[in-house]
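One chain is shown next in structure tokens, namely the form predicted alone.
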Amino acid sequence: MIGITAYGAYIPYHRLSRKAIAEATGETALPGQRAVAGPDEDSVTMAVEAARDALGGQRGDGLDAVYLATTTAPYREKQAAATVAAALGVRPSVRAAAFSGSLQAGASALLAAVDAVRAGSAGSVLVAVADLRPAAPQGPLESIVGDGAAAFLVGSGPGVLATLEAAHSVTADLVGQWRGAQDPFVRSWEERFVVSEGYGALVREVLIGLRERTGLGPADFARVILHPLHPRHHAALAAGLGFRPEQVQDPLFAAVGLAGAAAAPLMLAAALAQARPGDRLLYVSYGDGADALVFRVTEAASQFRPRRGVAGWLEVGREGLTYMRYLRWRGLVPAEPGRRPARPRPSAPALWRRRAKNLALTGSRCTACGTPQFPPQRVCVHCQAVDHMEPYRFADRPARLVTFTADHLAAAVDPPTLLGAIDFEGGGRMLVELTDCMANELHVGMPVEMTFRRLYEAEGIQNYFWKARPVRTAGEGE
């Protein structure tokens, strides 16, 4: 039995209306909010967090692999899912491969790692799928679009979640949508030839395959999970299939936007955690063709629950965000710049020999006295032992804000810069940046998680590190 054995989400804590999008180029509102990453996150940091999700605050020891799946990676020549292994400090020992170029990327990543475990080359695949389209101002995708991520392990056994049954794919080389290597933005052709020659015409075809492989109709399956090219064709292109509206899997348009690659993973992370035993899953796919997943739901599916899953992050969506912040965020807008110099770029040695820190935010605990510390130490800060250290992780540790301070004068996309201290539970102190929150709401004692993210582009280097924010629960952060 191969299949899922994990799964989870992410979705970024700020919401843009589409009203307010409406209000600020003069075109038509459509209803609800998408989501939008922070200038702090990219595709990586947004897999990082869904695979976390996933993982439920345990490392990825386990992990033979780790495949990233993309249209939007921050590196045209880079291995991102390297980054994102060494994030979640997987050991270097995996496989890591990025799958890239389509909507389908997420698709063809589950399939390959369905692949690799039945081929007996891995035992434990981590899948994670994240994008954040970039979308012309005032143009019609601006407002579908949103940004997400959502993250699978797949592997064999008794712990599999929902096992594939069964598969089928179609390619199609049709000019639908597109981004040229010098387009800033995703370019569609004529919204009629895209949905009746591509989207509307190749899932059909891979639907008639399916069953002609299986059997299998729309009677068979107790949720579809159908890539939302645009919410009004993807429930004409279900209810034409002959699905029922109560089958049909909710694309998350009204509260998450469309997240491009993510969107049928995020979907799908949504309906495992409401399936139950016994319940067939259709996942259908589309980007340069289709694919066809069928996934039946196991009975360890109501034993496992995701840290916080699709629900969780929707609970803790903070609305309010203005268009013109939006803009600036995206780099759409020029903006005033800090008062003190840009940071220069990294040095690759230094990123080199501090991975571990950087990264997997790896400090050190005393093996003489126990106490942890970061950054890593030789002598022990607490009993002055010396080269008595061990490897200690502090990313899915608790903390609580000690002090914090706002820097109006650093150079910020989205000033001011917010500082702080925290106290991990166990042991440890550590200074970061603050994320996901105002200076207003800030007090000193208040809970605060590790979340990964970006600190700065230069020279087209990303450079990641971990920052900290609230710990927030249902209904806070609105």
Contents of the next structure:
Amino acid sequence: MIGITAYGAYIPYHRLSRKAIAEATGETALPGQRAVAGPDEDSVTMAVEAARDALGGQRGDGLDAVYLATTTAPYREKQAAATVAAALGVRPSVRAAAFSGSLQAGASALLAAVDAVRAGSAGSVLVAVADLRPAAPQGPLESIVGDGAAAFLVGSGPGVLATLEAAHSVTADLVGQWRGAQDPFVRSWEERFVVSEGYGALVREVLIGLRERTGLGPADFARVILHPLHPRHHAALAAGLGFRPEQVQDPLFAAVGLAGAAAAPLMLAAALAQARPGDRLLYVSYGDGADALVFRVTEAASQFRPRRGVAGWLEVGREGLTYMRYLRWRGLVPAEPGRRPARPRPSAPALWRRRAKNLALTGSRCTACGTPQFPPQRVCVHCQAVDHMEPYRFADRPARLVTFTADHLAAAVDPPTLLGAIDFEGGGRMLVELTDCMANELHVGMPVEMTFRRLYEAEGIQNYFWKARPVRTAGEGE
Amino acid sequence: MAQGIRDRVAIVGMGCTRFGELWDKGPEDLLVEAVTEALADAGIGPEKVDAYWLGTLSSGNSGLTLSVPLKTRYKPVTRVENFCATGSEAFRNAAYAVAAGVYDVVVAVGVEKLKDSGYSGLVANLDAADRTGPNLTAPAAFALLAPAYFAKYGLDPRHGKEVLARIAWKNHKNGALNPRAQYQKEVPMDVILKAPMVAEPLGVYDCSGVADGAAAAVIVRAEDARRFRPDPVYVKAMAVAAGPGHGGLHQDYDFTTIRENVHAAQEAYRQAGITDPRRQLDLAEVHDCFTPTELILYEDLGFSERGKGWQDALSGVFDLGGELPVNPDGGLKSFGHPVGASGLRMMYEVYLQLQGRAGERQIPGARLGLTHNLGGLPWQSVAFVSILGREPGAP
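What about the form predicted in complex with its partner chain, after the form predicted alone?
Let's see the whole complex now, leading with the same chain.
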């Protein structure tokens, strides 16, 4: 039995209403809102958050491979999956690989993960899919896309929640949507061509192939997770393929927007949370071809819940982001530089020797007196013992805000910079930036949790680190 | 027990430039002015000086920063740096060289030219090479003291903000009497309270003045002092504490104190034989880089009981006419804070007050004064405390 053993999701806190976009652009508003990654987020940080949601607070030291699927990797050359792996605290002997360049990348990574487990080359593979599709300001795609991530653990044995029963793929070299090496935004051919010859035709073809191979047709599936190209075509295509409306998994257009390569994976994560043992789920990707994956939900599925999952993240978002602020976050409007010197690029040797601290948020714990401390120390702050330290990971430990400020002087994409001192449950103190909150929400004693973020970019180097954010519960969002 | 420095050295001359946005002056001009004034005040020429200690954070490297503009003719010049406590550190090392008997006459000078940078505030980058420290400015670091103090002692944030404003108001009022201060005017409470935010809850008036300036002192052995002038000022104590970074690492630090202050003050009080600083001291010049720093200093230095500093601030204990005037010259807030010069500027005020030369802001009969100079961040800092007295012998 091989398949998905855990799943998780991530949807950014900030939501931009389509009405706000329409008011700024003068176009007619589509309904709902789209999720917007903060200025300190990218596909890597969102993938890490989704993976942590799936891992449920456990570090990733049981993983044999980490696959990242995205069309928006932060580097053209440099393995973003390695950053995800490091943030999860994996063992060094892990295979990291990226699946990129196509909206199908998530399905490709899932199939490769299943193949690796079936071949016996890996016992447990993390597949994280994240996207932050670049849409031109005031273009039609801007309102439709959204940002998000999903993650799946693929493995074998009794812990499998959804077995991969069958799969079928077709590949087609059709110029439908593309982004050239120098293009800042996604481009698209005439929509009628893309829908009729691309999306509609290829999805139909892959399902015919699947039926020929397995005999499974629309009536055999509890749910169909159909990659959404556009909200307008989604329901029509599903109906045309013979699915009843109640079989069709919500493409999350109203609340999230279509999250590129992560759109169908997010739907799969949502479907798994609602599925009953015995259900068959049909997952259909679309990109440069199409994949059809058939999952059979097991008894174990009812035993697993992601830490938040799609539903959990949807409950805590904040609407009210302005269009101007969104443009500034994306670097789409020129902004006056901060009245402070630019931060220099981080030193590569320093990043390397402190990688456990920066990426895995590993500090140290004194074996003489037991005091956890961050950043890692050689001499204990409590008892002065020298070199009696063991690694101690803080990333998944709850914390409380000791004191705080909102710094209006520091140069930032989105001032003021919020920062404070936090105390971790079980010991340990950290001075840290705060994110996904407003200055007037902060108070002494407030519960916070750690989140993996991008501090800044200099000379093409992304400086990833951790920030703290308020622990939010359902109903608190606006 | 170490002997300490009590009554072993004395100050016989001091100089201090005007502090402020001195667009037409470079660090070399400031150094020439401060040292020339200090030597004239001591009644000596440069040929009498055996050695110099120069303190600057970032306005020059090496002793050449001083020896070239002053043409000091192959005399030893040592450049020292200890963040915002740099000026005091120059003074301390110079004084020790005299106490050791190595030299007869030395000059300590501190200088900073901040207003050439083009940025407001300090731009010193304290971040490690991996650049993952919080994107932190100095006002933000010291702003962290405020919510913690308010929460611990039950002040609602609006009331707390008024306490901070009262401290700024006092220092501006004092600075208005000081012809060398950067800001020589009083600022009404409501203006302070409504000023634009810098690092919440600190507004513009909660922050010290970013200034250029220099200050200098001529130091000799105590037994030689009266050969230079009839009213030398004696060094009763000096202490420096460099912290282990405890507050950034350990949960038992609560952001309502700066531990280095307490350590430095206790050691200085021991050296000087002070047991009740609020009663025994006649004035204190303290490091009010931001208003919450001065608030917690009242308690760290033993002027107020823990948790009572805010009440003492409101009731005027530390006003110019109060029980223990703090920052009679306007402090960093109003006199300005050219980093390397500030520690010596504090001594300059105490020196004038003990000699009865402080003009309109003179504290009658001042005999004993304290300076407190602080570098770094609340959770990891270097703190300096000195006690200066008018007479040799017991306080």
